[in-house]
Every structure is written in C-alpha cells, then in structure tokens.
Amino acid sequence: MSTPETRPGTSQPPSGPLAGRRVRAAIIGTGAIGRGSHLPALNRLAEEGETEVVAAVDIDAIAVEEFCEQTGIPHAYTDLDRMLEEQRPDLVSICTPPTLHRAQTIAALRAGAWVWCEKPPVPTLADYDAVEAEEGTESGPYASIVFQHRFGSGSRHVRRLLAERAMGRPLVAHCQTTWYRDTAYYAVPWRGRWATEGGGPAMGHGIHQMDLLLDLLGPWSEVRAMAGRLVHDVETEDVSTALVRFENGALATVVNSVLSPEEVSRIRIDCERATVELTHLYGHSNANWRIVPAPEVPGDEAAAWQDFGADVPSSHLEQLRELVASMRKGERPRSSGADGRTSLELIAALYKSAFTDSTVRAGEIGPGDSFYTAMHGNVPGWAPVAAEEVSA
C-alpha cells in the first residue's frame, strides 16, 4: 500500500507529509512569467523556510537548462511526466499557454501534487470541469488559479466592509479594463486566436478585473453584451462591454479594450453610505484604493474605513502565501474549484450573449450548449472558419 510520503498518483491529503519540511515546488515554463513572477515569489517564501524549487520543465532543453543554471534549480526536465515521477513535488506551478493547462494539470493533480495554475485557467468550461474532476475530493490536492488581484491588503480591507455591510448595500458597479495593444503585438501568429489565447480581452485582459469585482460583490445573475472588432484583424474581440446583475441586486457595467491609447485598471462601487474605488494598472496597493463616505455618514466611521491596515500589495507572493497555508492545512485554497470558475463562467457568459444577442443567465452553459466547449460558441462570424464549416 503507498503512504502519504510516496503518494503516487494518489490524492493523499499533504498536511501529514508536510508537517515541519518544506513545499517541494517544481515549475513548468520557463518564459517571462515563470520568471518574472513565479520564481520570485517560491524564491521568496523559500527564503522564510515555507518552500524550495526541486525541478523546472520546459519542451526547450537547452532554455530549461540555463534557466536552471541561472536560478540555482537543481533539476531540468522536457518531460512532465518524468519529472512528476522522479521528483514527486508537492506543488506544480504552470506558466504555460492556455491550450496547455487542462493536460498539464490534470497530470499533476494525477500524481499527487497541487497545482498553482497561470490565468486563464483553459480555455472553456468543459475543460474547467474536468480538472476539477480530478481534484482531491476532501483535502487535496487542488488546483488554484492565479487571481493575485485577490489577494493583499487593500482588497480584503473592503471585501470585508462589502461582506459587513458597513457601507450599505451595493448598488451601482463599474469594471474597467482598458489597455492598449498595437499593430505589432497582433503580429504575433497565436494572439488574437481562440485555439491559442482562448479569447480576447475578456479572457486575456479583463479577467483580473472581472475576478476581484466578482470576489467583492458576490455571485452575478445574469448578463447582457455586445463584442466587436473595431481595430484589429483577429479571430477575437478587441473590445467587449456588459452589463451585469449580482445576486444582491447591484448593476454593474464592464469594460475590456485593447484600444485605448490612456491605459487604465478601474473598479468602482456605489454603495448606499459610500463609494469605493480602485484605479491602478497590473497591481494595487492602498494607496491605490479610495473611499468616499456619504455626507451623513459619521467622521468616526468614515475615518475607520479608511485604515486599511499595513500595506500588502497585490501580488503573486501574497496568493502563494495563502496557497502553502491552505496545502498545510488540508484545506480547498481560494480561487479553486466552484470560486476559481465563476470568472470564467461571466466570461462564457460574456461571448455567448454578445455573439447572439441575448441575456445569458448564470447556470446557463453547461454541457450540451455550444459555449460549453468553445468560447466562441461556433458562431459563424466569430468561430474561425474550420469551426464554422464544422457547425454548418
């Protein structure tokens, strides 16, 4: 019988072999984004004694190679499947292409580690649903999608007066991401394509936005939208808007562009005492958050509401950090499974209403519905052509 220490291809929960030893971590892809986030935050949390980097996988032998020569990480691999046999890591952190995410963790999951999952988490949400079918089914292990916006001390400073009520019930939202892409970042053969980036803006983009504005109000009901092409010659939108309903009954619009030159993140909150507010670009501090009290509201409290506490910025350190507790602890980590899908449900949601001029409603897409398998729903005018030909 295999034990918790070996655990191959089990679903061993890790809190028995992780008690007083470090996350092995291992990580796959070795491109800008293992590097420039990813390895600085296992680096950093290894420097507290919380984790160490065993092996790092990449299909360029001779990239992975320096990558680790340059890193310090002791072992190269071109092969997933070996190095999850030899290496038996607790934590796989993937920072590969969308189209690569639903194998590479479900074979992670398989052998018995975690997984720490590059957004968008895959492309559809038949792919979603059977990685989370492979999860551990009561502590572990479990793959968790990297929503950093989520997490640092600004964002749960006003989830916890949203989820008090302190300043009312919300009513009226705002989520905007507005960035700018030109000719030349198109160029690229797999951008704007949904076999290789799963989607425009609102997949690539606007999904951190949508994410937190999600994580702070709650589940959404229902969504109307409208997508085009306005500038760029690509399979996908270059810019989408919605309107949405919540579940506590607040509105919301949102906003995702590639087309604009002054380059903003925003969300914005009315709620009946107060509105918030978060204006920033790729990461938020406090100082990038801002609450404005109602005149009636007392100076006491509008002077409390405004003390977010020590400044934690948003970051992939702060979510990992929160990841490793959650792996000690046994337990299922935020932005996983049921929590980690809502955003790219909103987005399924998103395509689906705007490439056929309806009201899509939370719940609606599911298997035997277009856009369950496909972003792009097999519109004709939207799915590339071999899908359109496949469909008629």
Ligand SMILES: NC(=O)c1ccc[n+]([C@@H]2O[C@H](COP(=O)([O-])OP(=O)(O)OC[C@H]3O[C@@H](n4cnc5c(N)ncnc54)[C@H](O)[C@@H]3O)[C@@H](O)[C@H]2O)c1
Given for the second form:
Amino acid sequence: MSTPETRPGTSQPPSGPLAGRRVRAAIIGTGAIGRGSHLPALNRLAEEGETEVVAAVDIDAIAVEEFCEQTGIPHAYTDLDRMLEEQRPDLVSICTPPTLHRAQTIAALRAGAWVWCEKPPVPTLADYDAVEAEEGTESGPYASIVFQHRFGSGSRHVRRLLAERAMGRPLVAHCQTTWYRDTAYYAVPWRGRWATEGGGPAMGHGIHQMDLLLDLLGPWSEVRAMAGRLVHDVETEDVSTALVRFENGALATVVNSVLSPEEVSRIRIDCERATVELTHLYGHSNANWRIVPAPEVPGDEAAAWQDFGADVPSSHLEQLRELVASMRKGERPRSSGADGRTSLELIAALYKSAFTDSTVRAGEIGPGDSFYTAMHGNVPGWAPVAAEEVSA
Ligand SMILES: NC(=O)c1ccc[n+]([C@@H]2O[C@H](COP(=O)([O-])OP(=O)(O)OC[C@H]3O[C@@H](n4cnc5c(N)ncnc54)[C@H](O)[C@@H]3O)[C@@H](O)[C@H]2O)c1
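Please supply the corresponding structure for the form predicted together with the named molecule (the preceding block corresponds to the form predicted alone).
Whole complex next, starting from this chain.
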C-alpha cells in the first residue's frame, strides 16, 4: 500500500498543498454513476492512502442521507455552495445531469476545488469555454472530463504505437457506436430532448468512442455528416453518420446509432503496416484489442506489437489515479482544457454539417456561430419547436 509520502516512482519528497495528506473529495449527484463508478474509484484510492470522501451532495435529501449512511461518508448536503463553504474539498466529482455541469463546475473551481466532471462535459462549446475561463492559470484548479476509455493498458499501448508511427502512417479509420435503445427508454420525458440531454446518440452515447478516436489519431480537420430521426419520437437525431478527415491525412467514418439490435462499440484503424481494432461495448481490456500486421512485417516486430503489458482495463479508477497524481504535481490533467474539448467540438461540427448540409472545418465554430451556443444551431426541423408554435 502506498501513501502520499511513499508513492512509487517519486524520488523527490512531495511538496505543494496536498503533500503528506489525502485528497479530500466530494461527490455531487448520488445516482447511478456517482454510486456505481465514482465512489468505488475514490474508495479504492482511499485504500491506497490517496483520497478520502468527505461529503456527498444531492437535491434528493432522503437519498443523499441514505447514501452517506450506507457508505460511511461523513457529511450529506442538498446545497452545493454550502458544502463547498463548509468542507473546502480538494476535488469535486460531478455526477449530475449534463445541464447542471457548467454551473456546478464553475462553483467548485471558484471554491478552489479541482473538478472531475462526467461526460458529456456541458451542452455547448460556449459553456465549455466559460468553464475553462474559470480554471487556474498556473497550478490549478483544473476541470477534467470523465473519458475513461482513454485510460488503461490497451489504449496506452496503441496510442504509443500510433504516436511513434511504429505501424506506419494511419490511413483509414472506422469509429462505431451502434447501440440499441427501445421505445420504453425514450418514454422518459427528458430523453431525446436538446434541453435536457444536449443531443442524441452523438452526444450521449457515441461521445466516448469519438473521444477515444481523437485521442488516438490526433486533431481532425474537416467533417461532412448526415443525421436522421428514423425510429424514435425525439427532438434530436437517433442516428448520425460522418466522414472525418484528420490533420495527419487519415480518413474516418463515424457512426452513432441507437437503432442497432446487435450492439457494438468499435474502433478500427488501418495503418500502412497493420490494422488495429478495438471491439467492446462499455469498456475494454487487453483482450478487446487486435493488431493484425501486413504480410511483409517481420514476425519479431509484429510479436512486439502484441505486448500490451499487464492488463489494466479502461475504468473510472484509472483516470482518477492519473488525475490525483496531476493534482499532487499541480499539473494540468489529461482530458481537461483543450484536451477535454476535442470530442465536444467534433460533435458540434457533426451537427452543423448534418443540419446545414455543409463541410465544417475544425475551429470554425466560435462566438457568433449558432452552433456555438446550441448543438441544434437553431435550424428549423431540428431545433425544439416553441410551445406557442405547437399550439398555433
Ligand atoms: N462515464 C460513463 O460511462 C457514464 C455512464 C453513465 C452516465 N454518465 C453520465 O453521468 C451523469 C449522471 O448520470 P446518471 O446515470 O448517474 O444519472 P442519475 O439520474 O442516476 O443520477 C443523477 C443524480 O443527480 C442528482 N441531482 C439532480 N439535480 C441535482 C442538483 N441540482 N444537485 C445535486 N444533485 C442533483 C439526482 O437526484 C440524481 O441522484 C450524466 O452526465 C451521464 O451522461 C456517464
């Protein structure tokens, strides 16, 4: 068991405000992901001497009291500002619906806490930039977005092979989130609405896979997309397809669907000397990755590519581990700032391209663009219909 004083890999004595003590964490939103993923990850790092959970917040007073009682968290709150004032946590885990992320992240940053915020980060690029403007400039606090599929041994190994061009240049890629959600799933009134979900499967389901694709392949340069509302009674799309060109020249197809009975999450990248493929559903371990060399690749070189190292599955825990290490060093964590914004920008561009029948280039959606402040871009046929228009 390591403690902050004896962390492996550190030869220097720890310094900074967190030296020699645990990171004091608070969980905001005690629903499915808060109790199912954030608390277990925080508890695991607590066993390693890194963290302690000091408080939980939820608008449901009974639920948060019960949650704290059952899990041994000392302080239950229904008011975020009061919790921040009284507990002064170092880290705040935001596990609430996306429309709350902007205000809650800003409140935590202003109180001096680092933030680990669930995906989708915020509903729009304007919201993201407003949050980023509240981050510290030198050594934090920073807000990192939960993109757990970037973490673990498989993605680390493949990212390194791609960065080193070990398999040659990446040329062709496929990024697929083809899932199935039935009518009952969309019967809940907040689902499939721009105001409450922020978007359809591109935003709510495919964001993880697109984020991983961008993490592996680097910046994209242009996108052409189509979206459809083929089955469900929703405001948003229920399927989208896109063609994406990357700065490195690679061309990719991206499919985000909730209409696909055989569910799969897949990324496939054909490089000059090998195809690398990830096939999974909600998370991956080494066994979910496959690297198939081109015929001319020498056997010993191809064998070296198969060495993914000790199996560390993608998980909230792995991302949190890195985040806490960044906090101790006072360094910007991965998946924050510009690095946490990439998939949100691609999604905004995908919607703009699909709804305006145009090619959208990276960086073009900024202040003054209707897609900067609304993912539907106020485009008739996609933007929500105002109540008075419905009754007219
Ligand atoms: N990373 C992943 O793989 C993953 C998986 C599932 C969900 N999520 C994301 O996690 C977030 C939460 O999803 P969930 O499935 O846990 O939802 P949920 O509905 O189960 O839980 C949300 C909780 O937030 C609470 N809440 C609502 N308003 C609040 C407020 N103003 N202050 C404090 N608490 C408030 C609710 O009472 C509820 O307990 C969403 O952004 C979702 O997209 C991420």
